[in-house]
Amino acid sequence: MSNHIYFFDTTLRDGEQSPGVNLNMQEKLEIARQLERLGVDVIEAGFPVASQGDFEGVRAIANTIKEPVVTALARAVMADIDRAWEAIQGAQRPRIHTFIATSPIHMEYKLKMKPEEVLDQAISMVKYARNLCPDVEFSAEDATRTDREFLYRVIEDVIEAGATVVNIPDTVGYCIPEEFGSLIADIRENVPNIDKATISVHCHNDLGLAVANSLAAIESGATQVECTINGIGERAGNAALEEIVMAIKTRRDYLSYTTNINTEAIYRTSMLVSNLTAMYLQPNKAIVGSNAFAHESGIHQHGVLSHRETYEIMTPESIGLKQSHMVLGKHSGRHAFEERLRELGYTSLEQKEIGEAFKKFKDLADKKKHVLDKDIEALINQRAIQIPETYELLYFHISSGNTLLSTSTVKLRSGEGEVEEAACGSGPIDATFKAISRAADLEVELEDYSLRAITSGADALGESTVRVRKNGNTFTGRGISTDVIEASAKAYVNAINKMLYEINS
C-alpha cells in the first residue's frame, strides 16, 4: 500500500451547498488560490451543470489554476458530462467526477432503476466521460448503504470502463470507524482490479464521525480524502481537512503517511473560507478555533508555562498561527505593516494591494489605539469581496432610543448620482436597512443578520453579516467597523451590491 495520502479538496462544490452560502466568481477564485498554496492534490471547482454561474465558476478555476487537479461533477447522465467538460478542459489537469447512487433505497425511490440499469448506466457513462478526459473519478453514491456483491461488482466494471479514481462515499454519514475501514479492506480484497484505480472516500459529519472514519479508511487503503476546509458542507458537513492533516501529522508514530500539504498554510485559509462563506468557527473548534491554543485553567497554564509540551501537542507556529510581539498603530509605517502581513502568511499579495491594505489599517489605527492581527486579517479578507459597487454608502444619520421611533437616514451614491432616502423601524439597524433599501429602490427578503466583534474592548472592530433574498436566490455582504451601525449598513450595501452584480452579469 502507498504511503502517501491524496487530498481531495471539495469546499467549492459540497462546501458551498452549505445553507445560506453563495460564493461570488471573485471568491471562488480566492479559495481556490489560497487552497493551491495550501498544497491540496485536487480541487472540485463546483457542479457545472447545476446552472450558469456555477459553469462559469468551474471554468474560470480550471483557467487559473496551475498546480492541483481541477475536477468537476456530473451526474451519470451524457448532458452532465458533457458540461462538465466544457468547464474544466482548459486546466493543466483535469478531471470529469461522475456518480450514480447504488444503494436499494436510492435505487428505487430516488432513480427509480433496477441494479443492472445502474450498472448499464454507470459503466456507459465512465467509458462516455474516459473518451473526452483521460482523467475520471467515478463515486457510488450512499456506497455504505449499498449491498456489498453489487458494490464490487459496479467498481470492478467502472474501472474496466475507465475510472482512475473510485470514490467510496459515506454520502449520509451512517458508518462507525471500524465498519467504514472494514468496508475499504473488503473493496481491496473483493475487486479483482483494484490496483488499476486510486481508492477515494468522502465522509459526511452527520453523527460527528467524519475524520474518524477518514482515518479508518486510510488505515484500510484508501489513499484519497475528500475533504472541506472547517469541515463545511450539506447537512452537519464534511470530514474537514485540517483535521485530518494535522492528525497525520502529529501521530506521525502512528500514522505514517506523507501528504503535500503545507500546515502552515492552514490557519490562513480557515479564516479564508470562513469569512467569505459566513460561516464562523465556534471556538472550540478542533486545530482553528479561538480557544484551540488557549489556556484558562491554572494548572494547565502552570505547566504550558514551564513546558509547553504538557497540555499543546501541536504549535500554533504548525498551522500558521503565529505569535506576534510587534504593536502596530497610527504612527507604525508602511515597512512594519508589510512585516506583519509576511509573517501572518500573505505572501502572495500585489504591492496595489498591500497599498490599499495599509491605508485601511491607517484608517482604522486612527480609531484604534492598537491594530491586532485579527484586524489586519479582517482588512485583507475584506479586499477578496470587493466587486463592482453600484451603490455606494456615502453617510447615515440615526435617531434612536427607548422611548423614540428609530429613524435613518442615508445617503447613496450610484452612477446615477447620489439619492438621500429615511425610514422608520423597530430599531437603528431595521430603520437603517429600510432606509437603504429605499434609497436603492429594491425590495429584498431580509434572510439572515449577524454581527460579531473581531476583538475585545470597547474599541473593537466590529463584522457584519447580512443574507438577502431575491427570486430565491441568496446574496451574502459583510462590513466591518468600529462602528456597529456602519458594519451592518456597508453589509447590507454589499450584499444589493452582489446581487445587482450577479443579476447584471
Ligand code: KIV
Contents of the next structure:
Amino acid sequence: MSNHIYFFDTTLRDGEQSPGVNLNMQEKLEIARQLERLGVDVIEAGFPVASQGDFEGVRAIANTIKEPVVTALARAVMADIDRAWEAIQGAQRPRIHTFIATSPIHMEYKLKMKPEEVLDQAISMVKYARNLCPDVEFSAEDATRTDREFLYRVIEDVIEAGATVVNIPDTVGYCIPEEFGSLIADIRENVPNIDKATISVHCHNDLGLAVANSLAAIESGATQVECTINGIGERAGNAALEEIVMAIKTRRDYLSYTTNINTEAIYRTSMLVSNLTAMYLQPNKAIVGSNAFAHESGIHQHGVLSHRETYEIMTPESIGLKQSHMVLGKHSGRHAFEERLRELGYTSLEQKEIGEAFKKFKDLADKKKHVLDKDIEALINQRAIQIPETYELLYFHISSGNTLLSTSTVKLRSGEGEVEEAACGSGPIDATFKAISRAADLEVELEDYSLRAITSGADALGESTVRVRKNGNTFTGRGISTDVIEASAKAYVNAINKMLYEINS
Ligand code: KIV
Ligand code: ZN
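Switching conditions: you have the form predicted on its own, so give me the form predicted in complex with the ligand.
What follows is the whole complex; the chain from before opens it.
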C-alpha cells in the first residue's frame, strides 16, 4: 500500500460553489498559481459547462499551470465531457472528472433513472472520456448512501471502462470516521480490479467530520484526498486541505505518510483565498485562524515562554507564518519593505508590483505609526487582482450625525472625464453608495456589506467588502483605508468596476 498522499484541490470548483462566492478569471488564475506554489497534485479548475465564465477560467488555468494535473468537472453526459475537454486539453497534464449519482435517493428523485441505466451511463461516459483524455476520474456521487453491492459494481465497471481514479464522495457529509474508513477498506476488499485505479475521497463537512473522515480513509488505503483551502465549499464546506496536511505532518509518528505539499505556503494561500472569496476565517479556525497560535492565559504564556512545545504542537513558521520583530514605519525604506515581503512569503512579485505596493505602504505609513504584517498583507492582497478601473474614486465628502439626514458628495473619474454627484441616505455609507451609483449611472442591488479592522488600534486599517447583484450575477469588491467610509466607498467602486469588466469582456 502506497504511503504517499496526493492532494486534489477543489477550491476553484466546489469552493467556488460556496454561496456568495464569485471569482473572476484573474482571481481564479491568481489562486491557481498559488496552489501550484503550495504543491497540490491536482487542481480542479471549475465546471466548464456551467457558464462561459467558468469555461474561460478553466481554459486559462489549463494553459498556465505547469506542474499539477488540471481537471474539470463534467456530469456523465457527452455535452459536459466535450466542454470539459475543450477547456482542459491545453494543459500539460489534463484530467476529465466525470460523475453520476449512485444512491437510491439521488437516482430516483434527481436523475429519475434506474440503477442499471445509471451503471450503463457511467460506463459509456467513462469510455467516451477515455477516448479524449488518458486520465479520467469517476465520482460516484453520494457514494456513502449508495447500496454497497451496487457501489462495488459501479467502481469495478468504470475501472474496466478506463477510469484511472475512482472517487468516493461523502456528498452530504453523512459518514462517521470509522464507518467511512470501513467503506474504503471494503471497497479495496470487494472490487477485484481496484489496484488498477487510484482511490480518492471527497468529504463534505455537514457534521464537522470532513477532515476526520478523510484521515480515516487515508488509513484505509485511499491515496488521493479532495479538499479545499480553508474548507470552503457547498453548504458547510469540504475537508480543509491545511488541516489534513498539518495532521499528517504533525502526527507523522502515527500517520506515516508523505505529501508534496510545501506547508510553508499554507498561510499565504489561506489568506489569498479568504481575501478573494471574501470568506473570512473564524479566529479559532484550526491551523490558519488568527488565534491558532495565540496564547492568552497566563499559564499557557508562561509554558510557551519556558518551552514552546508545552502548548504548541506545530510552529507558526511551519505554515509560513513568520513572526517579525521588525516594525515598519514611515522611515522604512524600500529595501526593508522588500525584505519584509520576502519574509512574508511574497517571493514571486515583480519589481513593478513591489514598487506599487511600496508607494501604498508609504501612503499608509503617513497615516499609521506602525505598519504591521497584516497591513502589508492587506496592501499586497489588494493589488492581487488588477482590473481596469472604469471608475476611480477621486473624493468623497459626507455630512452625517444622529440628528440629521446623512448626505454624501462623491467625485469619480472615468476615462478623461470626471463626474460629481450627491445623495442622501440612512447613514453616511448608504448615502455614499447611492451617490456613487448615481455618478456611475448604474443601478445595482447591494447584497452584502461588511467592515472589519485588519489590525487593532485607533489607526487600524479597515477593510470593507461589498457584494452587489445585477441581472442575477454577483460581484464582490474590496477596499482598504484607515478611514472606514473611504474603505467602503472604494469597495463599492471596486465591485462596480468588476461588474463592468465582466460585462464588457
Ligand atoms: O460532493 C460531491 O459529491 C461532488 C462530486 C461532484 C465529486 O462534489
Ligand atoms: Zn463536493
